[in-house]
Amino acid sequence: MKIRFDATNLHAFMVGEHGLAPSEIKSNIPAAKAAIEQFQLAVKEGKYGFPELPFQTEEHREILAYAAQLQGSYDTVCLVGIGGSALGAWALDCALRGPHPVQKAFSVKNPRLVILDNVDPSFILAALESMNPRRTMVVVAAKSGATAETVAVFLHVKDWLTRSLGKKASQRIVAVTSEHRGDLKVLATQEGYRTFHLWENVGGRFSVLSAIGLVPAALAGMDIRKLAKGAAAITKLCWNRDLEKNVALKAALFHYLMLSYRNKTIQVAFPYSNRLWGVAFWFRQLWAESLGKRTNRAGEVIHAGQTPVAALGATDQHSQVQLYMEGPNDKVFTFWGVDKFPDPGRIPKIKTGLEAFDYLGGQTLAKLLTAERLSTAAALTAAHRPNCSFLLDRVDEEHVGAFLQIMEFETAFMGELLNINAFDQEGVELGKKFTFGLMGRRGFENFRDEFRAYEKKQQGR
């Protein structure tokens, strides 16, 4: 397994004043080492649990045994969740089973994954029409057990199953939630759903290698042992103090410097792989929700954060790169490249007598995609736009598990460098509370009243 991080195009000798000077990097290496020490101490104290997830072999055995018991009885895995309870599973599915919508035809031997992560009625009702309740396994995932969107959609799915299967519907439902709190846990116990639990010290956006991601992955036929193996191997490197060996720490330091020293407030995650497109959407939540904070740990108002944008190479060279080349120089670009493809896609050598066609014949799609990535990086560099690259040897279970773990460690280290709590999400909570109030949930009447006051203020303009 091999994953490299190349920061060459973040240096001043490549992109001029928008790049970093050697003295700036060198003077901040002690801060990077302090970040790893502080985070490791917090993990040892039990505050944060994601670094330990790849080593939970007993849970992995339980999940695989459950999936093996049901194998052949369904052709669809329907995941009901939102945010961290959905994006991780989608990232795994796209990376390991093929990008949507061009996966192989689904069957009981190759079940598909359908993710219901919104409450748009046209989307939910169309999804239910597309599935057969007698050949569907439902995974309902919510750490709190009370997420309004997940609960509402699950009530639809539960009714859909029950109308077809009656009391046997409970045998087709597995719940992933907290062990000691939440109404989903209560319902799962009452109705006898198979249940897997989440650690309290693992937040949703850091939970892809917990039961949240691994249960739907195993049911869909992915090798979760290899995922964990790759993540476990990279975890050991992520505790290394050597910046050249610890790609997560090095990436965190350089992105911290680009934000703090060069005011690059936007990071474009730019995978040149359709299989990594789902990972880019997962990363958006991880980076945005973890690092977008109003205050630092001292309570000072700092409005920290770096806005993540997802772009797909080479597709978005034709939709976004004009802005990136000539628009505001407020971005840092992180390319995700793949060295080896299972099939490079040799281009047929058909002579047409036309230069635009004939020079490509006999070459490969993989070579073209790599050339597109390298050329875009070179063009951005020429325009003094700082960029860097993560390079995966290949996209398989071990590399994907490792890459996801690198992203999580990088985010945690970035939080330490910014002196913020990367593991809370207070900015999300007020909107949730307003929603509870508007939908009539008991105990949230004051938020309903506060929303009414907001409406009156709008009308009084």
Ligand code: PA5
Given for the second form:
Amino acid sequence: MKIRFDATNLHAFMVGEHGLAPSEIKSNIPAAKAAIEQFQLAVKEGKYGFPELPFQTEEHREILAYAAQLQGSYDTVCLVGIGGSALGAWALDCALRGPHPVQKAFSVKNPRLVILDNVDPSFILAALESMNPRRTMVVVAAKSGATAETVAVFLHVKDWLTRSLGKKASQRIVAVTSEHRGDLKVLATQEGYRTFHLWENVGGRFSVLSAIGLVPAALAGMDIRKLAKGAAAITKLCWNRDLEKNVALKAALFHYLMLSYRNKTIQVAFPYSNRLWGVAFWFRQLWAESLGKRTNRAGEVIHAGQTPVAALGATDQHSQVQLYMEGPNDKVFTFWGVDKFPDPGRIPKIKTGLEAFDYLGGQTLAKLLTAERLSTAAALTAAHRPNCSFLLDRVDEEHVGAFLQIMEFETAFMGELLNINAFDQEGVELGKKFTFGLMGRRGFENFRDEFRAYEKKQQGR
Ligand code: PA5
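Having seen the form predicted on its own, I'd like the form predicted together with 5-phosphoarabinonic acid now, please.
Let's see the whole complex now, leading with the same chain.
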């Protein structure tokens, strides 16, 4: 397994004053070392659990045994969840089973994954119509066990299953939730759903390698052992104090310097791989929700964060790159490149006698994609736009498991460097409480009243 991080184009000698001077990097190496030490201490104290997830072989065995029992009885795995309870499974599905919408035809031998992560009725009702309740396994995933979107969609799905299967519906539902709290856990116990649990010290956006990501992945036929193997191997490297051996620490330090020293408040995650497109969306949540914080650990108001943007190469060269080249120089670009494709896609050599056609014949799509990535990096560098690259040898279970784990470690290290708590998300609570108030949930009447006052203010009353 091979994943590299190349920071060359973040240096001043490549991008001028928008890049980093050697002295700036050198003087921050102690901060990077302190970041890893602080985070390691917190993990040892049991505060954060994601680094331990790839080593849970007993749980992986249980999940695989459960999936093996059911295999052949369904052609669709329907995941009901949102945020960290959905994005990881989506990332795994795109990466390992092929980009949407060009996966192989689904069947009981190759079940598809349908992820219901919104409450748009036109999406949910159409999804239900597209699935056969007799050939569907439902995974309902919510760490809190109370997320309004997940609960509302699950009530639809449960009713839809029960209308076809009656009491047997509960055998087609598996819940992934916290062991000791939340109404989903209560319902799962009452109804006898098979249940897998999520550790309290693993936050939703860090949970892709827990049962939250692995149960739907295993039911859909992905090799979760290989995923864990790649993540376990890289975890050992992520604890290495040597910046040159620890890609997660090096990437965190350079992104931190770009944000703090060069005010690059936007990070464009730029995969040149349709298979990694889902990972880019998963990363958006990880980076945004973990690092976007009002205060630091000392309680000072700092409004930390770097806005993550996902762009797809080469597609978005024809949509975003004009802005990236000539617009505000407020971004750092992180290319995600892939060295090897199972089939590089040889371009047919058809002589047309036409300039725009004939030079491409006999080459490969993989070579063109790589040339596009390298050329975009060179062009951005020429425009003094700092950019760096993660390079994966290939997109398979081991590399994907490792890459997800690198991103999580990088985010945790970045949180330490910024001196913020990367593992809470207080900022999403107020909107949730207004929604509960508007939807009539008991105990949230004061938020309904506050919302009404806001409406009146809007109307100038
Ligand atoms: O990272 C997080 O904790 C959140 O984004 C959650 O994943 C998201 O809000 C969904 O929460 P739950 O799993 O409780 O439904």
